[in-house]
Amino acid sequence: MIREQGIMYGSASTGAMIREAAELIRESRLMVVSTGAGMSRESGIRTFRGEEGFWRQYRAEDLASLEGIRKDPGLVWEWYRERLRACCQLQPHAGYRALVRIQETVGRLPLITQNVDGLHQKAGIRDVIELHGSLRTASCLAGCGASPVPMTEDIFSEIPPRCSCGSVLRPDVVLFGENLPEQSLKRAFRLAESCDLMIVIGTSMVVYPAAALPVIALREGARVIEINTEETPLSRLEGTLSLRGTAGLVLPQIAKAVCEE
């Protein structure tokens, strides 16, 4: 095992993946990028039901469903307001801003994530896939109809905060119980069958049915690069090369030999 500047790698030499993976990006006809829920980690992310936190005395399902918006919205406000000032206070690190520059040299890079904190639009991602919905907007909870509404400190001068209907709000993120966005997942679909390339970031691979996107990539003789901490499920898979290493470290030396070419 080889360690160059935080980024470990098995027998091949640094440079010659970084290489490899700059050469499939400079080569390919649509890639597509997926990243998880280690991306956003990097930036510092908080776990707010740790050992530590206040929250570790309530289920998920108390602060995150549907049922606990109806039996207490207070209580599941007062953990969103918590959420959402800790996502603004985040900045997007240097994997980021790597990916905009790869964007600026490729043209098109759709982007699909499960992370619902907007970190990848604020760095200057332009087409995101959102597949767990977002922090940034807020919807009536008895679908009056009404447009949503933006998630900004204004909206919590009422808890928990109301549509012009008079119902509760809840938050656009996809909650306990509830399916996916059907035209983001089928848009996601389709762009794992249609790629060419699919690099994937910070994921597990546990988590269906965004782990079920490379691997239909790859099925349809699309190339995956990887790049996490530890090694996956999708790892030693034909047609996938997999850097190890943390998405602040890799990307931007893979973004910088894709620039230099």
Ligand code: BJW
Contents of the next structure:
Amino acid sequence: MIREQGIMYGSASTGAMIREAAELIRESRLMVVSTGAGMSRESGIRTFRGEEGFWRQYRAEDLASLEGIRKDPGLVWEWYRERLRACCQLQPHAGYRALVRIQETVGRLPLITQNVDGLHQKAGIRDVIELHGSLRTASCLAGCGASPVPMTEDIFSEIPPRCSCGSVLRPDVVLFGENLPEQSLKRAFRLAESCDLMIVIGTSMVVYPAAALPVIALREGARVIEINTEETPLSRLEGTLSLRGTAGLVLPQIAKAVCEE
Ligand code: BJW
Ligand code: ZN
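How about the form predicted together with this ligand, since we already have the form predicted alone?
Below is the entire complex, every chain and molecule, led by the chain shown above.
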């Protein structure tokens, strides 16, 4: 294997794989995109797993769990403050713009994301289904019923930030062991069952139930295009066309092939 401009050239010709992906998109009647942290990497947001991931520095259960936030809310909020600051400053990369071009070409492009950073919306993707919540608001950890508060710089005058009732706030993201937002999850499952093509970008495919979506799509007879720098449990499943490369480099090539051929 040699690596060139982020795309790995293996036994199959990469140009041919890009063309095949473009053909699948052109032929599709209901296409769905599903994204994970790797999609945001080239905009400057770290992933969770892997060499540069957050979990190299912190334990997932200390930061992304209810027990973690109850035990050390200051640590968890320092982490979210840094991530919120980064997300406000960072811009969607060329891969996002490529998805917007594909959206304009196919007309309808529902996008399911595990990301909480809002970059898809910032880029202009119209139909975003957020499975793990967002960094837009925070709510009372004690569940006092007060309205969610916007997660802006002002709430960080005190760390951890507090609800009007005095309890600690929590970001409105989905932590391990918590249920996903019911309507978003239902819609994601329905789309996985009914689509004929799912494009899966930058997820390690280890966190459920999101990881089940492409498997459901394959089971129902859809094709899957995977874009990831590494192999995942999805890569070798029958029906998957797995492109090894970064979202920021592969997606523009696919969009070009879709829009110009
Ligand atoms: C690039 C790239 C580039 C890099 N271009 N690619 C069934 C089976 C087994 C376990 C469970 C199950 N059902 C539920 C569970 C338990 C648990 C779970 O899945 N655990 C597993 C880890 C074993 N799931 C849950 O608890 C979920 N809740 C739930 O199911 O409720 C019902 C229930 C409750 C209790 C018991 C049982 C059921 C909730 C999951 C919540 C996950 N939360 C987090 C934090 C969100 C908030 C935040 O962001 O701050 O979500 S954890 C973290 O992982 C975050 C991510 O969204 C999520 C997934 O990570 P992702 O996106 O895949 O990122 P990485 O870093 O893992 O991978 C990046 C990929 O990109 C890599 O592959 C790279 O190669 C690639 N890459 N650069 C393209 N430039
Ligand atoms: Zn409260």
